[in-house]
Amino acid sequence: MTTQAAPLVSQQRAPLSGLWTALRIFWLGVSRNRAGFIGFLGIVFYIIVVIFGPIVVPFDNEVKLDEIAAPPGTRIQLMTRSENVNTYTTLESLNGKVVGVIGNTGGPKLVEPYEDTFEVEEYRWQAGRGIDRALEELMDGDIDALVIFSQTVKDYIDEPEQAGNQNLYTNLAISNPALGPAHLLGTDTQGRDIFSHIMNGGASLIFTALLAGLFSTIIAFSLGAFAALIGGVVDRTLTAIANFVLVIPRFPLLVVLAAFVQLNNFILLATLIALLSWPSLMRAVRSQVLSLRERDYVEAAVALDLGRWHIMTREILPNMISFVAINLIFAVTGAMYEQVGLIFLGMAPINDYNWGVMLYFGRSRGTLFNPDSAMMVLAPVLAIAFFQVSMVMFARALEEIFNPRLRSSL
């Protein structure tokens, strides 16, 4: 029994050993290439953001009139009279008191959990006139504290002359400057937190780009290998089709097709991008397969009549895996740019709020002319750019892993 169990254990350990060796080679190859390692860390970071970002930072979809186009770092604060500045510092310390909030702002939602512990007095926004009434009643002692936005404090308390406010609120002070969470990147033209949009807006964009790159790579490899192995009329026909598609300007054609096709599905958008981006890679794959077809192991497989599918997947693909993997990464980066371009021009659906939609609204709402809301455009641009740079740098590490000439030893 003992002598029969040893081969079984050996067979069970063999796949694990092979997987461990592959992971070791991959890690050593990535870590030896500094640029590739940085790119790998960048991709891991984006994976974490896409998966856990929406869980940690919920999407902010609440319109807040007092936070429109607020600068980075702004937040809700707690204001009281000067004599109570050291007493009323938190919402918990206002037990049994009267707290004022202004409607159509972030204040009412912030005090919801405490409505049973203190009385809430809500003031209507009234195009900002409700703020004056709230400040006056705070000065008169009708309310004990006021939940107010930091930009509003700057306009009404700190710099009233610049905001055109005539009233002077001399006996009011901020008791808690960090009552609510900070807007790290500021807010958009509706008072919504830009950072939450960045954390929630990458999943659909990245997934569609990955899907489009995968589709185009599969099409290119299949047609290129098929044309090279069969040859003759099939080869000439597929090459002619690839040349025809290749000479047509891809993005203008994509814009024209998007005008006739309703791109209400990310799979449809990815497929459309893939159908226009395969020819260049198909020609390169065809050239590679024509070279590999003359190798002894391929000729032996042909002589044994193992079939074209076996030759493509077992003999040719393993020897082209580095070429295919690197071109897959570049196909993903190209698909990302084309997808964002369509959204930016309004040719793709904008119901799913992603980085491209942020650019679209940033352009259409004139945020580039407002320094306080410029991050609505700059933040998604930087997020897309860093993702592309991470992918390209990671491709360098893959090239070193797959190409023994680029590494001394692993």
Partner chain sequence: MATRSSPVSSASSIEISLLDRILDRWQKINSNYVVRTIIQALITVWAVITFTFFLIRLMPGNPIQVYVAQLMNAESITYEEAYGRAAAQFRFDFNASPVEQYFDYLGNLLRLDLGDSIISVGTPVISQIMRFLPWTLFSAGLGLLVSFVTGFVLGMLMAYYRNSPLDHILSFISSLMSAVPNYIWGLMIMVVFGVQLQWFSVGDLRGTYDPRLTPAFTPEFIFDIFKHALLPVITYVLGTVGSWMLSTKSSTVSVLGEDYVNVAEARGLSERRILTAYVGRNAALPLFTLLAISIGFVIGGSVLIESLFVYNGLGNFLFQSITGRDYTSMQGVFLFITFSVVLSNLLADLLYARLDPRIRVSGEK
The other form holds:
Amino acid sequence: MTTQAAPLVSQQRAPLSGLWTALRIFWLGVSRNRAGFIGFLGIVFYIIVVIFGPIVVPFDNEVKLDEIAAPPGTRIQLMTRSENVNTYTTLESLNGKVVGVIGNTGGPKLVEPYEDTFEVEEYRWQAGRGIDRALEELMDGDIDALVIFSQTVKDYIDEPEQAGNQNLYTNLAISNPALGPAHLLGTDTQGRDIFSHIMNGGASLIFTALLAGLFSTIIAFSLGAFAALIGGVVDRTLTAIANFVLVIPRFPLLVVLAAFVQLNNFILLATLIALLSWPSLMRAVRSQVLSLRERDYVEAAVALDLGRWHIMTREILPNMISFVAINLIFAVTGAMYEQVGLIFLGMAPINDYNWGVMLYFGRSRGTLFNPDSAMMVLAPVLAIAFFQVSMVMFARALEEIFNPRLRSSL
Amino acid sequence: MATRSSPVSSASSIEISLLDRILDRWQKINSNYVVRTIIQALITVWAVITFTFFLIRLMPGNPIQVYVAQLMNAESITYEEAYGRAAAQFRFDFNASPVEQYFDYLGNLLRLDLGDSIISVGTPVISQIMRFLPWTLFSAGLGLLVSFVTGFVLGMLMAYYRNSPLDHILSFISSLMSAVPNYIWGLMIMVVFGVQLQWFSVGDLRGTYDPRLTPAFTPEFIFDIFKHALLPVITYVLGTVGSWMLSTKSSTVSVLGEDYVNVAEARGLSERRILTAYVGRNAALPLFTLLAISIGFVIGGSVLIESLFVYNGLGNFLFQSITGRDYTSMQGVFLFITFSVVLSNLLADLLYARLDPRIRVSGEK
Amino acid sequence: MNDEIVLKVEDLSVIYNSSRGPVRATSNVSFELRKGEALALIGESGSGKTTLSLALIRMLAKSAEINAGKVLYTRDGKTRNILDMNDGEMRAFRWNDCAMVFQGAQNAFNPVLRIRDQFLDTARAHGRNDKEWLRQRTLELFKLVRLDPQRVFDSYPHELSGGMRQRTLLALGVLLDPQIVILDEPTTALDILTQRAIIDVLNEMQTRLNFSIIFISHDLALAAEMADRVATMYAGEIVEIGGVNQIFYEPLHPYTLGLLRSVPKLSHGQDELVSITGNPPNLIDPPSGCKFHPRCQFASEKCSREAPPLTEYDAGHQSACWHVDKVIEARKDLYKKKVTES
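Since we've got the form predicted alone here, give me the form predicted together with the partner chain too.
Starting with the chain above, the whole complex follows.
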């Protein structure tokens, strides 16, 4: 990982300046490494989404009966009789008129601020039959405009045969095709906005994965360094335990454990993942420390009797910073794999809404097989995939930057 | 004094020499790579069994207790009745001491008696496992084989044409593929190609073969088996081929720098011979250590992949057992998945030893 | 030794294309190799010895380019230019006509194949599929290099020691009875006793099999012992070439003289050691005129202006220097102490 040069020099170097050098090498490398730069941008993007996403796009938890599994781009529109199509184009223009909305849809909320300026006629949903009445009354002139979802318009007005509607609604036209905000990614099986779920559903997953990665890295480093520095029976025992845990298929064990232990909080989940994922890194750390211990400056520190703690924190750790960072990233992606896998199978708590839960519902509610609701599965799939790709690209770039041997060979 | 002490000392010297001989014998056994690998595998199996025993029997809130509570609730029977039924299904004697129970457990496992399934009442767990295990071994094994071969060939290409556009493109693709979780690939295939583009019917490909066909060695049936395994296999390949490519590339690059490759060229050997026996074989060796990890990963991932595609293998069975709280089956499947991984690791290690003469005897590279 | 010439190199130049510009690794190298003779190439690291030898079997790195010259190879009265051969002819030429024992031959054998299979590979690549012939020939050669024939034949490379591997490689080198064997630092990685044994084996093999040797070394003592003729290389050029005694006792080039002075001799004290001052030249932008002039104690203004041609001063002894007379003056004290002491 580190260069052979500078024997004895490291001893005088404070850990902070080592960190600073690492940061400089990092920036020089990343700005030249295309894949690494893309990964870096990806991670920055995810950080921004996780922090600001919930503020910009609030979580949509409102069930909307007319917007079930709607395709991307659909939105609420304003419908009038054809003669008014140029007059009643906004809710403001309907001052003093009668506006129809359908209950349990996005409509009532949209007209709420205007209840003083016009009269609102609310139709009951009645399993969709309320729409027929609203349309008839709009034609008859009982109401002047109807706040209606674009997909409904398509089903009832544009392609009535396809929707199985024998009634023909004539003399109706859309006066404002963009009354409400568009569902960028469509809606889920409860008519909720998928985009808002994507923007809000990353934080808890990423946080848990980070936590698990951090725990696992800490365990791996402590045990690995401990085994390498103490040696003897301790070393052999720890290595044997690591080899044993390594051979047990991790995911099935996690699934079985999840069936017994109620994984009702994310710290427990992160800990469980960490407890099963440290061995391979521990072995790598062990051999790293063993080889670093052979370096001249470490041997000098040993000869000066500076103590194990000093040697570990001042001589060895600063030289492993890049190694730690790279493996932390890989540990996070591993934890993400397991965490989402558990949620997808329904083995982890479903008490908050995240990308994994979206996948779980996507499967358990059968949306997986509905061509119209592909986004409900595809959106979280892509969100998770790009997160993993950014992390791995970034880590691989770091590997190349900090390992000159690898760089020359790749 | 000397005469008195002599019998004692000679006795102890006999003991020491016996101990020495045992130790010596052990050293000899242990220095044989094959024997040592097998012994290690057996120790691992024993440790897994012991671990499972503690998990199932002795851990507070263990499945037996949970199951007893469930029985009492569901069928309003007494604690003793419920406990008796659980004991029978789990094959343990709750009057015996924990040590006796442990040895009973070991004995039962040796006889492959894993108890009765809780959901399918009266069905031994082992018969369920034997029904599902072959499919997992078939699909995961095929996936691993295809991905290893593809990744190896592409990785060698990357190493041969390193720093060319081909290398850059393949490097990018392989990083991409290795980063995306396998079940995410599976979902993408399903949603994009199955549901959106309708290239195949998701429903028809469920299960391990078409139930209308009778299992037989007919071309039709064999084709059907491969057809049903296609989606899981593709998913396993997509999930692992990237890391095979990257590992093969780096090991090939280092082999290409070895003297013996240069010397082979100077000896006038044909390019094909150098590529296969000199570069390929040596580049493949370090990959065998990765094979062990990969086997565990693929078989472990079968829980997700098989339940996603409803492929009736051990992974899907584990998922069904868990959702149905079938604790006896869960225990059995977990043990068998672990045994499969240990066994596959063992085979990989032995194959490694066949290919690398350096570790056949000494075990050290 | 006879006068039959097996290899004639004319004006050979090799350029490496590096990111900082073309590196002239060898320029205008010419020499002849006679049947059964041993020619040693001496010089510092980076003087172009290895590049030259790799060019002879066309195994240079992809970035290298032979941009001028001829390498004429003669066997059974037929002369061909190696640089004109196609890939198939080149493969046939390698090992069959010219074998090369590389530097650090410790890893010259494929670790996963038995020695006998690697011998078989080599024979098969040159169309000799007779296993019984191969076996006889190999065992005979193993005896010649003083190895336990049957044991080595069935061994894997890791079961042999470094010296054994080196001898096995020598045996492999002469398996197909080549006319030329190139030895690139054949003994560097070995201990002194093994070096001795290898040299003895080489001398014996050469007497028995009568092949020509191109011997690359910076160990002057070995060169003195092995070679019939010696060529000194500096900055990719041959600056002096002559018989072994001429080079070692009557050097005509200041660089050769410097090399000889930098070698410790048992009879001399350590204070006598003089290393050549300065650094090897930059081959991307070499010095003008004589490339050695920045480091040369005799350098004059002419040296930096005009490159001296390789000129014959004694029979078979050529040097590229404007101030041969000064070298002759300076070399007088080279072995003076030795003379006075003995």
